[in-house]
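Listed next as structure tokens is one chain, alone, in the form predicted alone.
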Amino acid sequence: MTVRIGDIAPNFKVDTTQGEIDFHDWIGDKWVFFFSHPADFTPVCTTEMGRTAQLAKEFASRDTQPLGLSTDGVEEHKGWIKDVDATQNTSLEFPIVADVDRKVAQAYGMIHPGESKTAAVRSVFIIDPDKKIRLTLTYPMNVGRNFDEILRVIDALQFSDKYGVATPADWKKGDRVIIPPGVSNEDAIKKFPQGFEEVRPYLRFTEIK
């Protein structure tokens, strides 16, 4: 199965560290984080594991909350958290999916046989509080994700929902914005009262502070 940008993050039912979780009950009116991992005890997944309970407040000022999943059980789980806490030198407190028959993995496209035919793969979907994926990245097994870039992928889906904008190249929090080429001039002026500068008929600037 293939998840696209706009669909409906599949729902699921499956144990956790924390306990038996309904995924869209359990995502309530947050933004989700859910990130996958090949296997328990592995290093790369263990810096990851431990960046993101490092990040747990940078999470929460975005009213994300992260979800880790790999294809161990629960008891594995909560072993290797003991590990990731002493070797990252953090508290790992979010929920990790045990999903030991694959089939969260298998609904989310997280088994790529060029890979491993019963690992998942480093995959990240960023879910709204509608349920609905807005971004997916997908890294080999041998390469660790940049944290710095998911969250300014969060802040950019943020901001740009709440503003209607769209954000160039490298944003970050601070920068000028898009205004897309579905607003017209007339409407921008309206909806900017700022000002915006426009370099081209379809790309044109403004600042939102």
The other form holds:
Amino acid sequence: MTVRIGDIAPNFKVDTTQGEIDFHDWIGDKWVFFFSHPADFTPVCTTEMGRTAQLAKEFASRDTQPLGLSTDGVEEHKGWIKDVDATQNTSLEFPIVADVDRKVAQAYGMIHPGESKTAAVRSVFIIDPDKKIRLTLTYPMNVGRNFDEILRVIDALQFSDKYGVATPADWKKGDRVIIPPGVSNEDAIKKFPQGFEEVRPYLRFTEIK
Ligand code: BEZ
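For comparison with the form predicted alone, kindly provide the form predicted together with benzoic acid (BEZ).
What follows is the entire complex, opening with the chain shown before.
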């Protein structure tokens, strides 16, 4: 199955390192960084799990809960978490889904049979409090994810929602934002009294402090 931006995230009940969860109940009113990895006790995955744990405060400040997944079981996950903590100098506190029967991975299209018939690739889903998929990313098994980008895109989504704007290439918090083409200049003046720069009729920038 393909999960696309704008879809409601498929719900599931599954065992995790922190007990059984109903995904939609677990989301509650938070954002979610849901990510899969191929297998426990593997090097790239160990660094990614460690990085996610190290960034706990960054995710929390964005009202975002991480949720990992691999097709290994709870006992393997728990043993591996000890290794992640020891080798990455952290304390992993977020749950990891034990998707032994691969039901969740199949529902989210995390298994790419050309790569592996049984293990998940490195999928990322950013899900909002309405349970809507807001971003998907897929990395191959041998390339670790860029966590600066994951935090940046959560910032961009939350900022865009709050102010009704779009964000330009490489946008970071504090940079100018784009007034969407659907907003007329007349409405833009009311919405952004600080003013805006019209580079082209379709390319207008404003600053939001
Ligand atoms: C890793 O996490 O290092 C890894 C896992 C599966 C395939 C390749 C690399």
